[in-house]
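The data below hold one chain only, encoded as C-alpha coordinates and taken in the form predicted alone.
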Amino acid sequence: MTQATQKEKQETDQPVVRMKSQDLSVFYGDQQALFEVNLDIYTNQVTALIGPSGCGKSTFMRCLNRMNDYVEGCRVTGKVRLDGFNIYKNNVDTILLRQKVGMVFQKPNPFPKSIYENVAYGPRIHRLVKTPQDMDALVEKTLRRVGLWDEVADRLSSPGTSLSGGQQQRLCIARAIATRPEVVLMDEPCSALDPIATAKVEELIKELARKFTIVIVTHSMQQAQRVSDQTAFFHMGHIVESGPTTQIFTAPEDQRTRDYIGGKFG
(Lines of atoms letter the chains of each structure in order from A and count residues from 1; the text may use other names and numbers.)
(Lines give C-alpha, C1' and ligand atoms only; values in the text may rest on other atoms or scores of the structure.)
Protein backbone atom coordinates (compact mmCIF):
# COMPACT_ATOMS: atom_id res chain seq x y z
CA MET A 1 0.00 0.00 0.00
CA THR A 2 1.44 3.38 -1.01
CA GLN A 3 1.73 6.28 1.43
CA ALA A 4 -0.97 8.14 -0.51
CA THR A 5 -3.31 5.15 -0.26
CA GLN A 6 -2.59 4.79 3.45
CA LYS A 7 -3.37 8.47 3.96
CA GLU A 8 -6.65 8.14 2.04
CA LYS A 9 -7.62 5.11 4.14
CA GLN A 10 -6.82 6.95 7.38
CA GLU A 11 -8.95 9.90 6.26
CA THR A 12 -11.78 7.53 5.32
CA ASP A 13 -11.57 5.82 8.73
CA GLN A 14 -11.93 9.10 10.62
CA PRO A 15 -15.38 9.41 12.23
CA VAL A 16 -17.65 12.05 10.76
CA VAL A 17 -19.14 14.68 13.06
CA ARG A 18 -22.95 14.66 12.84
CA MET A 19 -23.69 17.11 15.69
CA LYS A 20 -21.51 19.39 17.75
CA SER A 21 -21.98 21.87 20.57
CA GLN A 22 -19.91 25.03 20.65
CA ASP A 23 -19.57 27.06 23.86
CA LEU A 24 -23.03 25.85 24.88
CA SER A 25 -24.31 27.32 28.13
CA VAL A 26 -27.75 26.90 29.72
CA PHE A 27 -29.39 29.07 32.37
CA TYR A 28 -32.54 28.37 34.37
CA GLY A 29 -33.39 31.86 35.53
CA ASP A 30 -30.30 33.07 37.39
CA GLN A 31 -28.95 29.53 37.84
CA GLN A 32 -26.38 28.35 35.29
CA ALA A 33 -26.67 24.63 34.52
CA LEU A 34 -24.13 24.22 31.69
CA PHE A 35 -20.88 26.09 31.17
CA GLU A 36 -19.54 26.51 27.62
CA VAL A 37 -19.82 22.84 26.68
CA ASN A 38 -18.00 21.74 23.52
CA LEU A 39 -18.64 18.21 22.30
CA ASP A 40 -18.54 16.40 18.95
CA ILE A 41 -21.08 13.64 18.28
CA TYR A 42 -20.05 11.24 15.55
CA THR A 43 -22.13 9.67 12.79
CA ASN A 44 -23.20 6.04 13.37
CA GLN A 45 -21.64 5.92 16.79
CA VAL A 46 -23.12 5.72 20.29
CA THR A 47 -22.06 8.59 22.55
CA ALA A 48 -22.67 8.03 26.26
CA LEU A 49 -23.10 10.95 28.65
CA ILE A 50 -22.10 9.97 32.19
CA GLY A 51 -21.76 11.78 35.48
CA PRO A 52 -23.47 12.17 38.87
CA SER A 53 -27.06 13.34 39.25
CA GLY A 54 -27.54 17.03 38.53
CA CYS A 55 -24.33 17.37 36.53
CA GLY A 56 -26.01 18.58 33.33
CA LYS A 57 -26.25 15.40 31.22
CA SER A 58 -29.98 15.56 30.56
CA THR A 59 -29.91 19.34 30.21
CA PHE A 60 -27.29 18.97 27.50
CA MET A 61 -29.26 16.23 25.76
CA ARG A 62 -32.41 18.37 25.72
CA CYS A 63 -30.42 21.10 23.98
CA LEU A 64 -29.79 18.77 21.04
CA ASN A 65 -33.42 18.94 19.88
CA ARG A 66 -34.42 22.13 21.70
CA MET A 67 -36.67 20.42 24.23
CA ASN A 68 -35.47 23.07 26.69
CA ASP A 69 -37.61 25.50 24.71
CA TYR A 70 -40.53 24.16 26.77
CA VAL A 71 -38.87 24.99 30.12
CA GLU A 72 -40.00 28.34 31.45
CA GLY A 73 -37.10 30.66 32.21
CA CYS A 74 -34.56 28.56 30.32
CA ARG A 75 -32.00 30.46 28.26
CA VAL A 76 -29.43 28.87 25.94
CA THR A 77 -26.31 30.53 24.56
CA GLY A 78 -23.73 29.15 22.17
CA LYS A 79 -24.40 26.88 19.23
CA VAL A 80 -25.49 23.34 18.44
CA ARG A 81 -24.81 22.29 14.87
CA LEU A 82 -26.51 19.47 13.00
CA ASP A 83 -24.61 18.70 9.81
CA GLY A 84 -23.05 22.14 10.12
CA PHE A 85 -26.32 24.06 10.58
CA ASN A 86 -26.90 25.92 13.85
CA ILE A 87 -30.22 24.64 15.23
CA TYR A 88 -30.54 27.68 17.50
CA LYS A 89 -31.07 30.12 14.66
CA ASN A 90 -34.31 32.07 15.04
CA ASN A 91 -35.97 30.67 11.92
CA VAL A 92 -35.52 26.97 12.76
CA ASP A 93 -38.66 24.82 12.48
CA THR A 94 -38.47 22.87 15.75
CA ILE A 95 -41.05 20.33 14.56
CA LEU A 96 -38.83 19.45 11.63
CA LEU A 97 -35.80 19.48 13.92
CA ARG A 98 -37.40 16.92 16.22
CA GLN A 99 -38.15 14.74 13.24
CA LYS A 100 -34.43 14.72 12.51
CA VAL A 101 -33.40 14.40 16.16
CA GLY A 102 -35.74 11.91 17.82
CA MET A 103 -35.95 11.20 21.54
CA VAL A 104 -36.65 8.23 23.82
CA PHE A 105 -37.41 9.05 27.42
CA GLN A 106 -36.46 7.41 30.70
CA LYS A 107 -39.88 5.89 31.38
CA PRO A 108 -41.64 4.07 28.54
CA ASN A 109 -44.42 6.40 27.38
CA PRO A 110 -46.42 4.88 24.52
CA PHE A 111 -49.17 7.05 23.11
CA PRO A 112 -52.70 6.03 24.22
CA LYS A 113 -53.17 4.45 20.83
CA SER A 114 -52.73 1.04 19.23
CA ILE A 115 -49.31 -0.52 18.69
CA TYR A 116 -49.72 0.19 14.97
CA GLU A 117 -50.65 3.84 15.51
CA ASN A 118 -47.75 4.42 17.89
CA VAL A 119 -45.40 3.68 15.01
CA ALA A 120 -47.51 5.24 12.25
CA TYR A 121 -48.26 8.52 14.02
CA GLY A 122 -45.00 10.33 13.24
CA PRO A 123 -44.71 9.27 9.59
CA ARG A 124 -48.36 10.28 9.10
CA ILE A 125 -48.08 13.81 10.49
CA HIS A 126 -44.80 14.36 8.63
CA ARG A 127 -46.33 12.89 5.44
CA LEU A 128 -43.48 10.46 4.92
CA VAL A 129 -45.63 7.83 3.17
CA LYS A 130 -48.27 8.12 0.47
CA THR A 131 -50.43 4.99 0.66
CA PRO A 132 -51.85 2.69 3.36
CA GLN A 133 -49.77 -0.11 1.89
CA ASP A 134 -46.63 1.95 2.28
CA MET A 135 -47.57 2.69 5.88
CA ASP A 136 -48.15 -1.00 6.59
CA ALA A 137 -44.71 -1.77 5.17
CA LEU A 138 -43.07 0.99 7.20
CA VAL A 139 -44.70 -0.15 10.44
CA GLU A 140 -43.62 -3.74 9.87
CA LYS A 141 -40.08 -2.76 8.90
CA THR A 142 -39.73 -0.53 11.95
CA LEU A 143 -41.11 -3.10 14.38
CA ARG A 144 -38.77 -5.71 12.88
CA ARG A 145 -35.85 -3.33 13.34
CA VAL A 146 -36.52 -3.10 17.09
CA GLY A 147 -37.18 -6.82 17.41
CA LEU A 148 -40.89 -6.50 18.17
CA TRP A 149 -42.62 -7.71 15.03
CA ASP A 150 -42.71 -11.40 15.92
CA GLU A 151 -44.04 -10.53 19.38
CA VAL A 152 -46.85 -8.19 18.31
CA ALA A 153 -47.69 -8.97 14.65
CA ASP A 154 -51.00 -10.61 15.61
CA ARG A 155 -52.15 -7.76 17.90
CA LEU A 156 -51.24 -4.52 16.18
CA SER A 157 -54.62 -3.06 17.11
CA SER A 158 -54.00 -3.63 20.84
CA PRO A 159 -53.04 -0.63 22.99
CA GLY A 160 -49.33 0.10 23.22
CA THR A 161 -49.80 0.23 26.98
CA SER A 162 -50.78 -3.46 26.98
CA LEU A 163 -47.16 -4.46 26.34
CA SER A 164 -44.59 -5.28 29.01
CA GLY A 165 -42.23 -2.53 30.17
CA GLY A 166 -39.38 -3.71 27.96
CA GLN A 167 -41.67 -4.08 24.96
CA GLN A 168 -43.10 -0.61 25.58
CA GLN A 169 -39.62 0.89 25.54
CA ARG A 170 -38.78 -0.86 22.29
CA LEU A 171 -42.08 0.43 20.90
CA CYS A 172 -41.06 3.96 21.92
CA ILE A 173 -37.74 3.44 20.15
CA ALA A 174 -39.66 2.26 17.09
CA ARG A 175 -41.81 5.38 17.30
CA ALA A 176 -38.66 7.53 17.45
CA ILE A 177 -36.98 5.93 14.42
CA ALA A 178 -40.12 5.65 12.28
CA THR A 179 -39.70 9.29 11.18
CA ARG A 180 -36.24 8.42 9.80
CA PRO A 181 -34.24 10.68 12.10
CA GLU A 182 -30.56 11.37 11.74
CA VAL A 183 -29.92 11.32 15.50
CA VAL A 184 -31.70 9.41 18.30
CA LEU A 185 -31.46 10.72 21.87
CA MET A 186 -32.05 8.25 24.71
CA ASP A 187 -32.41 9.59 28.25
CA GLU A 188 -31.72 6.65 30.58
CA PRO A 189 -33.80 4.29 28.42
CA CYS A 190 -33.17 1.25 30.63
CA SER A 191 -33.54 2.70 34.12
CA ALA A 192 -37.12 1.42 34.50
CA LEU A 193 -36.43 -2.01 32.99
CA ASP A 194 -35.48 -5.39 34.43
CA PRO A 195 -32.10 -6.97 33.51
CA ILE A 196 -33.52 -9.12 30.69
CA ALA A 197 -35.32 -6.19 29.05
CA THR A 198 -32.24 -4.02 29.58
CA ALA A 199 -30.07 -6.54 27.72
CA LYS A 200 -32.50 -6.51 24.78
CA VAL A 201 -32.53 -2.72 24.60
CA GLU A 202 -28.74 -2.57 24.81
CA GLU A 203 -28.41 -5.02 21.92
CA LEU A 204 -30.93 -2.92 20.01
CA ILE A 205 -28.91 0.26 20.64
CA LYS A 206 -25.77 -1.33 19.21
CA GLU A 207 -27.71 -2.59 16.20
CA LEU A 208 -29.36 0.78 15.56
CA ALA A 209 -26.00 2.56 15.56
CA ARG A 210 -25.37 1.03 12.15
CA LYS A 211 -28.14 3.25 10.80
CA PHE A 212 -28.47 6.11 13.28
CA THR A 213 -26.31 8.40 15.39
CA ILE A 214 -27.18 7.77 19.04
CA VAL A 215 -26.66 9.78 22.23
CA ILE A 216 -27.49 8.06 25.51
CA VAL A 217 -27.60 9.41 29.05
CA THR A 218 -26.87 6.69 31.57
CA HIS A 219 -26.04 6.42 35.26
CA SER A 220 -24.65 2.93 34.64
CA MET A 221 -20.98 2.99 33.83
CA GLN A 222 -21.20 -0.68 32.91
CA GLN A 223 -23.88 0.15 30.36
CA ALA A 224 -21.78 2.98 28.93
CA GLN A 225 -18.89 0.55 28.50
CA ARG A 226 -21.11 -2.08 26.88
CA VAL A 227 -22.93 0.05 24.32
CA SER A 228 -20.98 3.23 23.55
CA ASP A 229 -18.15 4.18 21.23
CA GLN A 230 -17.58 7.62 22.77
CA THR A 231 -18.07 8.82 26.34
CA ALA A 232 -18.34 12.32 27.81
CA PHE A 233 -18.03 12.79 31.57
CA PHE A 234 -20.05 15.71 32.97
CA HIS A 235 -19.47 17.25 36.39
CA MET A 236 -21.16 20.35 37.81
CA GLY A 237 -22.23 21.59 34.40
CA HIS A 238 -18.86 21.13 32.73
CA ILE A 239 -17.48 18.43 30.45
CA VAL A 240 -14.45 17.22 32.36
CA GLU A 241 -13.30 14.78 29.73
CA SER A 242 -14.51 13.12 26.54
CA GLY A 243 -13.14 10.64 24.05
CA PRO A 244 -13.29 6.98 22.99
CA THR A 245 -15.06 4.93 25.66
CA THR A 246 -12.14 2.52 26.09
CA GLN A 247 -9.79 5.42 26.76
CA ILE A 248 -12.13 7.15 29.22
CA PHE A 249 -12.59 3.98 31.27
CA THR A 250 -9.06 2.57 31.12
CA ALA A 251 -6.82 5.64 30.93
CA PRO A 252 -8.71 8.80 31.97
CA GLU A 253 -6.62 11.93 32.04
CA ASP A 254 -8.46 13.88 34.73
CA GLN A 255 -8.42 12.92 38.41
CA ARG A 256 -12.14 13.69 38.70
CA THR A 257 -12.88 11.14 35.99
CA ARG A 258 -10.72 8.56 37.74
CA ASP A 259 -12.51 9.24 41.01
CA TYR A 260 -15.98 8.97 39.47
CA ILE A 261 -15.21 5.77 37.60
CA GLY A 262 -13.58 4.41 40.76
CA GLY A 263 -16.78 5.02 42.74
CA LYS A 264 -15.40 7.74 45.01
CA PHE A 265 -18.40 9.96 44.32
CA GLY A 266 -21.62 9.90 42.31
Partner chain sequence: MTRLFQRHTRIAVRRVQRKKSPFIYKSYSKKPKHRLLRKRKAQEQRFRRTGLAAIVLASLFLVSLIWNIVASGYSAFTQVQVRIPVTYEQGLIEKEAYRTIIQKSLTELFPNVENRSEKRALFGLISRNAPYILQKEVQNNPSLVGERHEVWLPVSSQISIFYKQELYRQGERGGSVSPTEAAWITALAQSKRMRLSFNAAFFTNGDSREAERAGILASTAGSLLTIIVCVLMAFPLGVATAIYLEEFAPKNWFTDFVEININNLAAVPSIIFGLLGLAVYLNMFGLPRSSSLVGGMVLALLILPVIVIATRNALQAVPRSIRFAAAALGATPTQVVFHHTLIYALPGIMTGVILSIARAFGETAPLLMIGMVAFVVDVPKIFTDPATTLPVQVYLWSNNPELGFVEKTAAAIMVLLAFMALINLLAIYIRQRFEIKW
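Having seen the form predicted alone, could you give me the form predicted together with the partner chain?
Partners and other molecules have been left off, which leaves just the chain.
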Protein backbone atom coordinates (compact mmCIF):
# COMPACT_ATOMS: atom_id res chain seq x y z
CA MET A 1 0.00 0.00 0.00
CA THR A 2 1.47 3.29 -1.00
CA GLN A 3 1.68 6.40 1.07
CA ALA A 4 -0.82 8.13 -1.13
CA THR A 5 -3.55 5.53 -0.83
CA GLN A 6 -3.02 5.39 2.93
CA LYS A 7 -3.57 9.09 3.19
CA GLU A 8 -6.54 8.91 0.93
CA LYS A 9 -8.13 6.29 3.11
CA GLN A 10 -7.49 8.20 6.29
CA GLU A 11 -9.04 11.24 4.75
CA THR A 12 -12.15 9.35 3.83
CA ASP A 13 -12.12 8.02 7.40
CA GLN A 14 -11.70 4.46 6.19
CA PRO A 15 -9.70 2.21 8.51
CA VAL A 16 -6.20 1.43 7.26
CA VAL A 17 -5.37 -2.19 6.53
CA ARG A 18 -2.34 -3.20 8.58
CA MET A 19 -2.22 -6.92 7.92
CA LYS A 20 -3.91 -8.89 5.27
CA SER A 21 -4.14 -12.60 4.61
CA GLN A 22 -4.68 -13.70 1.05
CA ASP A 23 -5.79 -17.22 0.17
CA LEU A 24 -3.97 -18.45 3.25
CA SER A 25 -4.03 -22.22 3.60
CA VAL A 26 -2.25 -24.18 6.31
CA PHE A 27 -1.51 -27.89 6.34
CA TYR A 28 -0.32 -30.01 9.26
CA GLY A 29 1.12 -32.92 7.36
CA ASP A 30 -1.73 -34.16 5.18
CA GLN A 31 -4.39 -32.52 7.27
CA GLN A 32 -5.52 -29.09 6.14
CA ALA A 33 -6.30 -26.73 9.02
CA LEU A 34 -7.04 -23.50 7.13
CA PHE A 35 -8.75 -23.18 3.76
CA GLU A 36 -7.88 -20.11 1.68
CA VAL A 37 -8.54 -17.62 4.42
CA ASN A 38 -8.85 -13.94 3.47
CA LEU A 39 -8.95 -11.42 6.25
CA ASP A 40 -8.01 -7.77 6.70
CA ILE A 41 -6.70 -6.53 10.02
CA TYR A 42 -6.94 -2.80 10.52
CA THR A 43 -4.58 -0.39 12.20
CA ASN A 44 -5.60 0.84 15.63
CA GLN A 45 -8.42 -1.65 15.79
CA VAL A 46 -9.01 -4.78 17.78
CA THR A 47 -9.82 -7.76 15.65
CA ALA A 48 -11.46 -10.65 17.48
CA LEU A 49 -11.21 -14.18 16.18
CA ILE A 50 -14.05 -16.34 17.38
CA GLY A 51 -15.17 -19.82 16.60
CA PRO A 52 -15.51 -23.30 18.07
CA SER A 53 -12.53 -25.17 19.46
CA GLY A 54 -10.23 -26.62 16.82
CA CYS A 55 -11.47 -24.36 14.03
CA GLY A 56 -8.03 -22.90 13.34
CA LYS A 57 -7.94 -19.62 15.26
CA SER A 58 -4.56 -20.27 16.84
CA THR A 59 -3.26 -21.62 13.56
CA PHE A 60 -4.27 -18.42 11.79
CA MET A 61 -2.74 -16.32 14.49
CA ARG A 62 0.55 -18.18 14.32
CA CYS A 63 0.68 -17.38 10.60
CA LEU A 64 0.71 -13.68 11.37
CA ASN A 65 4.16 -13.78 12.97
CA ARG A 66 5.36 -16.96 11.31
CA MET A 67 5.50 -18.99 14.52
CA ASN A 68 4.25 -21.83 12.35
CA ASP A 69 7.82 -22.11 11.10
CA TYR A 70 8.55 -23.95 14.33
CA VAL A 71 5.75 -26.48 13.98
CA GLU A 72 7.03 -29.61 12.42
CA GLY A 73 5.22 -30.68 9.27
CA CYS A 74 3.38 -27.37 8.99
CA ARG A 75 3.08 -25.95 5.48
CA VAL A 76 1.67 -22.55 4.61
CA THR A 77 0.49 -21.43 1.18
CA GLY A 78 -0.91 -18.06 0.19
CA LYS A 79 0.22 -14.69 1.44
CA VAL A 80 0.18 -12.66 4.62
CA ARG A 81 0.94 -9.00 4.09
CA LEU A 82 2.14 -6.60 6.75
CA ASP A 83 2.02 -3.00 5.52
CA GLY A 84 1.71 -4.46 2.07
CA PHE A 85 4.80 -6.66 2.22
CA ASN A 86 4.41 -10.41 2.04
CA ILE A 87 5.96 -11.84 5.20
CA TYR A 88 6.21 -15.31 3.67
CA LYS A 89 8.77 -14.18 1.10
CA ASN A 90 12.03 -16.10 1.37
CA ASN A 91 14.14 -13.09 2.20
CA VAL A 92 12.01 -11.93 5.12
CA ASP A 93 13.87 -11.98 8.42
CA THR A 94 11.61 -13.44 11.09
CA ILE A 95 13.58 -11.71 13.84
CA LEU A 96 12.64 -8.27 12.48
CA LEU A 97 9.10 -9.47 11.85
CA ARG A 98 8.56 -10.79 15.37
CA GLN A 99 9.89 -7.67 16.96
CA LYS A 100 7.04 -5.86 15.20
CA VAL A 101 4.43 -8.56 15.70
CA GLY A 102 4.37 -9.69 19.32
CA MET A 103 2.47 -12.67 20.64
CA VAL A 104 0.80 -13.89 23.81
CA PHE A 105 0.29 -17.64 23.78
CA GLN A 106 -2.80 -19.60 24.66
CA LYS A 107 -1.03 -21.36 27.54
CA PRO A 108 0.98 -19.11 29.85
CA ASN A 109 4.66 -19.85 29.28
CA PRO A 110 6.80 -17.55 31.44
CA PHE A 111 10.54 -18.16 31.48
CA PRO A 112 11.76 -19.82 34.67
CA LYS A 113 13.84 -16.68 35.19
CA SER A 114 12.94 -13.90 37.58
CA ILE A 115 9.77 -11.90 37.06
CA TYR A 116 11.92 -8.86 36.31
CA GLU A 117 13.97 -10.74 33.76
CA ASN A 118 10.84 -12.05 32.07
CA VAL A 119 9.78 -8.51 31.26
CA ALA A 120 13.27 -7.16 30.64
CA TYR A 121 14.35 -9.92 28.28
CA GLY A 122 12.78 -8.60 25.07
CA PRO A 123 13.93 -4.97 25.54
CA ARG A 124 17.37 -6.27 26.42
CA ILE A 125 17.96 -8.34 23.29
CA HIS A 126 16.61 -5.53 21.12
CA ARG A 127 18.64 -2.90 23.02
CA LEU A 128 15.55 -0.78 23.57
CA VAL A 129 16.83 0.88 26.75
CA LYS A 130 20.26 2.16 27.58
CA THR A 131 20.64 2.32 31.36
CA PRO A 132 19.62 -0.04 34.16
CA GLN A 133 17.47 2.75 35.59
CA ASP A 134 15.54 2.99 32.34
CA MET A 135 15.10 -0.76 32.40
CA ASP A 136 13.75 -0.63 35.96
CA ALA A 137 11.32 2.08 34.91
CA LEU A 138 10.24 0.14 31.83
CA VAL A 139 9.66 -3.04 33.84
CA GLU A 140 7.61 -1.19 36.43
CA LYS A 141 5.58 0.66 33.83
CA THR A 142 4.86 -2.52 31.88
CA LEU A 143 3.88 -4.49 34.97
CA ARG A 144 1.58 -1.68 36.02
CA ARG A 145 -0.11 -1.70 32.65
CA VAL A 146 -1.08 -5.36 33.07
CA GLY A 147 -2.09 -4.75 36.68
CA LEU A 148 0.56 -7.01 38.10
CA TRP A 149 2.86 -4.49 39.76
CA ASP A 150 1.14 -4.36 43.14
CA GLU A 151 1.14 -8.12 43.39
CA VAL A 152 4.79 -8.71 42.47
CA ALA A 153 6.58 -5.48 43.38
CA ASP A 154 8.19 -7.06 46.43
CA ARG A 155 9.28 -10.26 44.73
CA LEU A 156 10.58 -9.25 41.35
CA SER A 157 13.47 -11.67 41.72
CA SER A 158 11.41 -14.80 42.30
CA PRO A 159 10.89 -16.98 39.25
CA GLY A 160 8.04 -16.20 36.88
CA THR A 161 6.94 -19.80 37.09
CA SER A 162 6.16 -19.36 40.78
CA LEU A 163 3.18 -17.12 40.00
CA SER A 164 -0.41 -18.31 39.78
CA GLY A 165 -1.86 -19.15 36.40
CA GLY A 166 -3.60 -15.81 35.97
CA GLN A 167 -0.56 -13.89 37.13
CA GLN A 168 1.59 -15.85 34.70
CA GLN A 169 -0.77 -14.94 31.89
CA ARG A 170 -0.49 -11.26 32.72
CA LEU A 171 3.27 -11.59 33.02
CA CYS A 172 3.31 -13.05 29.50
CA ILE A 173 1.28 -10.10 28.25
CA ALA A 174 3.73 -7.74 29.94
CA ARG A 175 6.62 -9.60 28.39
CA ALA A 176 5.07 -9.32 24.94
CA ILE A 177 4.28 -5.59 25.10
CA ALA A 178 7.61 -4.65 26.71
CA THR A 179 9.31 -5.01 23.32
CA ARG A 180 6.87 -2.38 21.95
CA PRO A 181 5.45 -4.43 19.13
CA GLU A 182 3.16 -2.69 16.63
CA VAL A 183 0.86 -5.62 16.19
CA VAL A 184 0.00 -7.68 19.25
CA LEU A 185 -1.45 -11.16 18.85
CA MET A 186 -3.25 -12.47 21.92
CA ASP A 187 -4.47 -16.04 22.04
CA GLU A 188 -7.15 -16.17 24.73
CA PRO A 189 -5.32 -13.79 27.07
CA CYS A 190 -8.07 -13.89 29.66
CA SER A 191 -8.77 -17.60 29.78
CA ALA A 192 -7.19 -17.95 33.23
CA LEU A 193 -8.12 -14.57 34.71
CA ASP A 194 -10.67 -13.51 37.28
CA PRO A 195 -13.20 -10.80 36.36
CA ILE A 196 -11.13 -7.98 37.83
CA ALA A 197 -7.96 -8.97 36.03
CA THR A 198 -9.99 -9.56 32.90
CA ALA A 199 -11.37 -6.06 33.08
CA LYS A 200 -7.84 -4.73 33.49
CA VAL A 201 -6.56 -6.64 30.51
CA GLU A 202 -9.51 -5.54 28.39
CA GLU A 203 -8.80 -1.97 29.32
CA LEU A 204 -5.19 -2.53 28.40
CA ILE A 205 -6.22 -3.97 25.05
CA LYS A 206 -8.32 -0.93 24.29
CA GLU A 207 -5.51 1.37 25.35
CA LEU A 208 -2.98 -0.53 23.25
CA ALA A 209 -5.31 -0.33 20.29
CA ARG A 210 -4.97 3.43 20.28
CA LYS A 211 -1.37 3.05 19.23
CA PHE A 212 -1.16 -0.49 17.90
CA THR A 213 -3.05 -3.18 16.11
CA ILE A 214 -4.50 -5.99 18.17
CA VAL A 215 -5.66 -9.44 17.20
CA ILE A 216 -7.34 -11.41 19.94
CA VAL A 217 -8.75 -14.91 20.12
CA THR A 218 -11.57 -15.28 22.57
CA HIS A 219 -14.23 -17.77 23.50
CA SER A 220 -16.27 -15.15 25.28
CA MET A 221 -18.86 -13.47 23.10
CA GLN A 222 -19.23 -10.71 25.67
CA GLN A 223 -15.54 -10.03 25.60
CA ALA A 224 -15.51 -9.93 21.82
CA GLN A 225 -18.30 -7.39 21.89
CA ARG A 226 -16.69 -5.37 24.65
CA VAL A 227 -13.21 -5.00 23.21
CA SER A 228 -13.24 -5.61 19.49
CA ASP A 229 -13.95 -3.43 16.50
CA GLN A 230 -13.79 -6.20 13.96
CA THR A 231 -14.80 -9.82 14.34
CA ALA A 232 -14.00 -12.85 12.24
CA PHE A 233 -15.92 -16.05 12.76
CA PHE A 234 -13.95 -19.21 12.00
CA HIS A 235 -15.53 -22.56 11.39
CA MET A 236 -13.65 -25.72 10.43
CA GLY A 237 -10.78 -23.84 8.90
CA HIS A 238 -12.88 -21.39 6.94
CA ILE A 239 -13.81 -17.81 7.71
CA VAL A 240 -17.55 -17.92 7.62
CA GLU A 241 -18.09 -14.26 8.20
CA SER A 242 -16.06 -11.21 9.07
CA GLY A 243 -16.78 -7.55 9.52
CA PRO A 244 -17.42 -4.88 12.13
CA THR A 245 -18.22 -6.42 15.48
CA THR A 246 -21.58 -4.68 15.81
CA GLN A 247 -22.66 -6.05 12.48
CA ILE A 248 -21.53 -9.60 13.23
CA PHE A 249 -23.33 -9.63 16.54
CA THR A 250 -26.48 -7.79 15.61
CA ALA A 251 -27.03 -8.81 12.02
CA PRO A 252 -25.06 -11.94 11.18
CA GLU A 253 -25.60 -13.08 7.63
CA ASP A 254 -24.70 -16.73 7.94
CA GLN A 255 -26.81 -19.26 9.81
CA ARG A 256 -23.71 -20.82 11.43
CA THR A 257 -22.62 -17.47 12.83
CA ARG A 258 -26.06 -16.91 14.23
CA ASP A 259 -26.05 -20.36 15.85
CA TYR A 260 -22.58 -19.91 17.32
CA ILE A 261 -23.26 -16.47 18.72
CA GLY A 262 -26.56 -17.69 20.04
CA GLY A 263 -24.76 -20.50 21.85
CA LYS A 264 -26.24 -23.29 19.76
CA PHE A 265 -22.87 -25.00 19.21
CA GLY A 266 -19.20 -24.65 19.99
